[in-house]
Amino acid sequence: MKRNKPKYHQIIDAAVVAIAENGYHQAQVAKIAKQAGVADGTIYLYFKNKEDILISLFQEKMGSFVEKIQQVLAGKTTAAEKLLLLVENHFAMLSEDRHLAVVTQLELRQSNKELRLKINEVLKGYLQLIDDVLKEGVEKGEFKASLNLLLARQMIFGTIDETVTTWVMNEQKYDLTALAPEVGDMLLNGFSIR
């Protein structure tokens, strides 16, 4: 019910900015409230604590991203095309919201073990998308039948994730989305001359 209210999303968006600019540990609830333009107490009508804000933020952003990707992939006929679109959209989403890129690539990683487990739970929907593309590629004969799906998924997600992290660590000085075709090509074709 709370998620349907405008202030919920206002607080989520404010939390992305406050955490990106101050770091998770320095982004007190008061800073998030100020960024959102609400009273400190209003935060607690929607969230239990700062950790709940961080998890909710990731659920909201990742949930909407997975929905968007599903729509983009619908109707595409090849697994290769779907994989390329997945890379392009991942890079585009974070390029368009640089604060979110800082939060997902840096701040979520500094959290405690319990928080990381909750974040990993949220990530499952995205990883399932990758799995589905890989399985489809194997079933249609685009990818080799002996493909280790778990390892392939780890390589895809790890490559995408590390590419974004490097971009964030380099203060986002170059065009991340321009790298998508090359990253996609390397994932699909490797390095060897055929």
Second form
4 protein chains.
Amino acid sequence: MKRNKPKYHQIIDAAVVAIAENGYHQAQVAKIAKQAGVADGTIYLYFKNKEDILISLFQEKMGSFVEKIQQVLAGKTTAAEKLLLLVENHFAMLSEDRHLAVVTQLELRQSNKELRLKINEVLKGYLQLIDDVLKEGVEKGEFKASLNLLLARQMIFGTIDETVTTWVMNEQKYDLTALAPEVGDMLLNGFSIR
Amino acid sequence: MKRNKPKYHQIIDAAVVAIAENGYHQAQVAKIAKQAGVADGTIYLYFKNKEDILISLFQEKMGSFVEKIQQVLAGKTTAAEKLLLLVENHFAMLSEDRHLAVVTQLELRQSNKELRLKINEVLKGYLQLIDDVLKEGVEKGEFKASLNLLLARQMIFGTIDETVTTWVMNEQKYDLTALAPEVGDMLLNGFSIR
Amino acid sequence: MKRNKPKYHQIIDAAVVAIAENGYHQAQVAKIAKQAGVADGTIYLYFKNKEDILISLFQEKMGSFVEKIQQVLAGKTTAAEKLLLLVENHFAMLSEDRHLAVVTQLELRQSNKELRLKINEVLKGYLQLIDDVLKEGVEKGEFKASLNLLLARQMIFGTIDETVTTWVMNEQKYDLTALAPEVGDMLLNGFSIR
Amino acid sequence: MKRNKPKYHQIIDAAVVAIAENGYHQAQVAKIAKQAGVADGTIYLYFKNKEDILISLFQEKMGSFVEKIQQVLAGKTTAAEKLLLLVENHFAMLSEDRHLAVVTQLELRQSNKELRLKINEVLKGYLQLIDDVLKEGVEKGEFKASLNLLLARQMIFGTIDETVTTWVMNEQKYDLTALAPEVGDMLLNGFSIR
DNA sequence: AATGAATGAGATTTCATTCAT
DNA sequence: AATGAATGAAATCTCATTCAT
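Output the form predicted together with the DNA next; the form predicted on its own has already been displayed.
Starting with the chain above, the whole complex follows.
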């Protein structure tokens, strides 16, 4: 299993740095190899092709994130609390690795449609997690019974994503994590006064 | 003024079709020219370079959209109504031109950072419009006084954008415009029961 | 006869200016037309193609130069005097029209081999004139009977040409005409002390 | 160091042949690569761009020529002898490589001004060598004390260059090297009888 | 005679991937 | 397992020339 060898992760981390520092289109395989301290050809002992590096990158980072979130949400009782924690942890994860934030929010979006479809495939685990929280909220009577779950999930993900992207485009100048409560409140209660 | 000559728009429309059908990276200038029914060189009588076609495309389409929205919102009295109309019209615009929807939601995002920065410049007019609706809602007492306007705007735009993108990725199989009321309601009132 | 219409010369003079100011490869037909104050297409009513402009340019300028030199040399009695006058007038002609100097010494040399062969054709009248002076010098006993006329002509032309080119490359900073006597003396007597 | 790898010289020699046989503008990188027996891309492992091939070509050929001449002149005692050897070796070098003669005398002159400025930079070493011979001649009393060194150098270089160019344009039909003594004599003693 | 919009051929360079060592 | 030199396909843009008006 390539996944367990040190160079596998070495190359993925090098890709994150190379892409964050040079931009998607300027992060040639040669640059990633140099950053990883291996020869160009070595890359191909661990990855099928360049696209495979990027998908693996996303899988590794997002996969461990989904696992972490699941643990965090495990003991919590209300859907509202879970939603807030989800937003908070999403923001925290990207705040902690600023290179990764640039890569996922800006650079990887420049990849072609095909790659983005595969990335969406990876995202499904995360979206499922959101779906579960929403379903639980409806079942427990916390959320409106009439809630369109698919739309609600798109609202959650769209809001989180746009918030993070804006933060990255503003060069990560402010504290992203501090925004989580406000975002959570808006998702739960909307803009209107009651 | 190039902008008033018929070939200018002819080429922009050809670009939308060529990009939607072939994908961003496979929409070579030669293909756009062929689709427009002009010679390759003719493109360069109307546009500085390929990037200029794409920026102009975005400006023309988004520019006229912002104008149209402004007219639609003009006579309306409540911020809530304006917000709903905004979502509705955004969905309607892209429902009406499915090629354009593919181009803006999927293909144009593959452009390099520089082009995307210029596109963001164009978007500012639209974001300003959203800001105005939000400000009005707060001033009139419709929306919470504590509302973080920047975050609220990101929530609106992020939700709309994610909803449209999901619809496009699902090959536009359902009626996007029909979703507007539900989206509007979620933005105004959130998920929680009252 | 095109040659007698005003636009013919207007275009040639525009070509000299356009080439001197923009360089050979940046002097597009469109620029020459603009400089001449005519439409691009008009050029082709007076010249077969772009090359034809350049050959005509050379013919007009060099043709009138050969005529002028012939008049100047007409009354003179010694070959030595004629040689000096030839150098002097060559230097003077290019000193008087600095645009023309740049064009003939630097820019026109970038033309392709074919054009340069045609330019050499035009030069033949001038080279013949040099040959005549040399022949006269030998016949009259002024110059060595053993003189290789062809080589001597190459020495004269090569020396003049290199001297002018160096002057142009030094941005015409010094008085070229003033160098004529020294050049004449070196051609007649060489470097060696007697 | 690229300069020491065999492919570096292989490509330069291929460029000489390709340019001599096809002409400057028809010697595309693809043709040079084919002539060198390498892939197009390989060229760019050894040269920054096409211009870099041409500059390097000139540097290699002229550089080794200057070195060779310096060795040849080393033991000689009179400036006159040195001058003759210089002409002789210059003629010999180009006689020995007829492709190179075509390239330096005809084809490379079509390059743009920028490239020619760089070529002139390379030429400076050679011109310096001529200057040294002239200075020595004056100091030793062989040459006139009144000699304008700059002009004399232009006469030497101009004469050699014009002689070689004429020979190349005449398709190298006669023995160029045989002309060296006559050229040397004309430079030293001029045309006039004594 | 004059215009100028339209044409379309053609070449440099990059970079993911391979494979002999 | 690791290397890195070599490969070669592919696309933007320029500009001399034409021709309908």
